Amino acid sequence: MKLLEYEAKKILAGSGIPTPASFIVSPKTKPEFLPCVVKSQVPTGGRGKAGGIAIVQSPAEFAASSNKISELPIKGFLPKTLLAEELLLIKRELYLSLLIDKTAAQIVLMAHTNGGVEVEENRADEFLQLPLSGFDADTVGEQLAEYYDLPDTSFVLQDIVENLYTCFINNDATLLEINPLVLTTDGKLIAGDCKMELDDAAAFRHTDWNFEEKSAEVNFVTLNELGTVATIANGAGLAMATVDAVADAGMVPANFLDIGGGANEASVLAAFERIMRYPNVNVIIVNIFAGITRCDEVARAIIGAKKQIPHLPPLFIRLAGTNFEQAATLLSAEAIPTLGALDECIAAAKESQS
């Protein structure tokens, strides 16, 4: 589960990590302070280059930028929330993250002296990597201070690393990335941005989790991040058969997605949003045989996805089972066609790609 920036920073602040002063922007919000930075809250990168971040100096600029950003889809995501933060006076932008090395079965710290929007241009072998199994925060803080060439920040970095590690463990995180870690002109280290991913399987331990992208009861597996066909089905057997049919037709499935037996409109819509993170998907096949899951719930999610995701690829839909008649009526009213069988969906999807 990927958190939005404001959700991740709330967790960071509660764990003792310095974050900018901020407030959530609602339609009639007046700025609590100026100047500030208004940020779109969407679960994808590239917000700045897409126009989803604006520095504002006056109440008029705040209102205009907030309205513009709230209506700006970024890679198919339209923000439900905007975040406004104090404008940091930046001296340097660094990179710092914790992630899980599955091969070594341990948490690894990664750092780079060049953070910010161009961090992906850094070569992989240029990053400092430190395993944190049985680590000593004092030693790691000193290593980071030397690597960043910031000798006066050794004690601060010790606290940051120790608090980040505790935050990572306590929240069942799989990724915690601060980019940039800002060194301000007055010598403070502040989390300028944060990406945080939590383990869906640990949701039973966190009854307080209440994020915009809620943990859905789905079984989602990436098969090929560059795949061109995404699939949505209910039931592991039907989902597997759908993926196999796509592959047998000579197309490349991007994912395996079983929305489960009790899927509802919200969880199906979340599945569409998750699929939109694949860069090459140009077809979505929906294959539902409803029992506990109701066809009308799926139909409402499809309609919602068509309205909320501007660049949604063509849909090839097969629905059968509980409340199919209601679903057919809903979809027909929106001029969204359905097909009678999976093989018809596969043939139509393949033709659309030719």
Second form
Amino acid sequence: MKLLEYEAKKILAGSGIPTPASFIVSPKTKPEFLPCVVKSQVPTGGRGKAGGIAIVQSPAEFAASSNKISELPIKGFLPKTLLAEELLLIKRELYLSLLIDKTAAQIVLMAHTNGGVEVEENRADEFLQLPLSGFDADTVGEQLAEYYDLPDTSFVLQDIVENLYTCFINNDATLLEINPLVLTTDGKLIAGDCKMELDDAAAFRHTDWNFEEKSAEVNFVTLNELGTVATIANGAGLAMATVDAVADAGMVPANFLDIGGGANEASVLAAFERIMRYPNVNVIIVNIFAGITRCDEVARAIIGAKKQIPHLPPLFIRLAGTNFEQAATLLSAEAIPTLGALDECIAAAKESQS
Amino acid sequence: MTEDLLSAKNVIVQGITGAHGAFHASAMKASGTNVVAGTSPSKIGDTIDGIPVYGSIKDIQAAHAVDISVVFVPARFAKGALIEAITAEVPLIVCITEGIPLHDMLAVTKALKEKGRSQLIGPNCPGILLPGGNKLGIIPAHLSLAGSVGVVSRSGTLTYEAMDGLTRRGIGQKYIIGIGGDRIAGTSFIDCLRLFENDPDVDKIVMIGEIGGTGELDAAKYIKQHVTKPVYAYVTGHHAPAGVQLGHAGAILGSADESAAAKTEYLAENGVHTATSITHLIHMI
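Please give the other form, namely the form predicted in complex with its partner chain, since only the form predicted alone has been shown so far.
The complete assembly is shown below, putting the previous chain first.
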């Protein structure tokens, strides 16, 4: 789950990381302070270039810029919230992040002396990378101060590292990126912008989580709005493989869908309804290989969909694995045919389209 | 990882009284696996399909040797269950549970390294099937055929697809191992490739990868240097939008191209027979 800047900064500030003074812009209120920077809160980068960030000096400018930014879509995202912050007097822009190195199964600190919007121009091997397992925040703070060539900030960086790590752990973060970490002209280090990603799997122990952007939908992805073959499968691997097989046979897959292990009649029915919105779909391939899923539950869902959705395109169904026999009995009672393997479904779908 | 580790006799199921645990403990037993006991702290003294339920692994160990634990404990309690098995020095731990928080897996990995007595397979995996022998997890055993192919896969259902396809063509398997799709996993492709290379009964290797991560690329390097047997690979997700879930800093760290096409090309460069679909893969072998 990706947080918006103002949500991430609220967590940062609560963890003792210096953030700019700020307020949330609401339509009728006056600015709490001026000058300030009005920032569009959208879940994408490149806001500055797109016109989503404005420095304002007067109440009139504040009102005009706020109105303009609130109506400006950036890469398809319209902001629901605008953040206003104090104007930082920037001496340097640094980069600092914590993330999980999945290969080594440890938390890693990454830093670069060249932060800001151009950070992606830096080569991957130029970043300072420090694994944070069994680490000592004081030592890491000193290393950072030396790396950034900011010897006077050693104590400040020690605090930042310690608080950042605690913040990362306490919030089940998978990415916590401060970019830029601003060095102001009066020598303070402040988080200029922040990207934070939290682990959806840990939501059960964070009942207070309530953010604008809900978890990205990963189980249903449109590949081609104009595709002709819709796919329903279980397990991400099999769902991807079903899409690959459709494309390999020269047909155009519309979507990727993993119904997951907990599929029930309602969720599969909802999937069929979404597929019906694709204008050109004339074939649906259902490819279920049940391990933890049970085929009979999927069969009931298919029967329900056939009854409830008018003009359902031809279905080519392959069910295998756990409770296949019960599923076959249920489907044959409704005269719904099934096929034995994915390649048979692909061949039948191809034939139906020709 | 050795054949003895996977074919050991005394198997327990952690989380045996849950819906999945009970269903699959029974299926494991039905396919001939020696499930000696299960754990469930709230149902001590019950039986599941004749399998006795204990409160902890320690309690089981007072009565039985424990060689293998298959874990079905729900995600929010899985860290505790895995660390219990690691602490009890269970040699092989197979974790079927999906959705374990990453931070919990950091703690589990740390415990594994510190204790150094257990091999973890998974989490978020279908487990292991030795056709004609142990079924450690949820892989449907009736679709397998005993033989000489070693199959290793990151995907659950795609593992079944490959196994079923091989069986239909009369090609038997010696090992079916699902290593799981999570970002932090106990067992890598390389661990399984080493097992297959060292087992004289295995004559062909099937490897199924996915987009994201670098496990397939590491495997390709390993294959070129250490594997003499033919390896057939399919990386799924050729038509998936690449890199959707990778964060900014993560993308910098994982600078290599993690797409299916790039992995397939790299595997081919390192002497692997590569396929562009699962059907294609099965017909290559």
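Each form is matched to the other, and the largest set of C-alpha atoms that superpose within 1.5 Å is called the rigid core. All values reported here derive from a predicted model rather than from experimental measurement. Residue numbers count along the first chain shown, from 1.
A.B. asks: I want to check T293: does it shift between these two forms by 2 Å or more at the Cα, with the core superposed?
C.D. replies: Yes.
A.B. asks: Any chance the CA of L339 moves 2 angstroms or more between these two forms, core superposed?
C.D. replies: After core superposition, the displacement of the L339 C-alpha between these two forms reaches the 2 Å mark, so yes.
A.B. asks: Given a core-based superposition, decide whether the C-alpha of P279 shifts by 2 Å or more between these two forms.
C.D. replies: Shift at P279: 2 Å or more after core fit.
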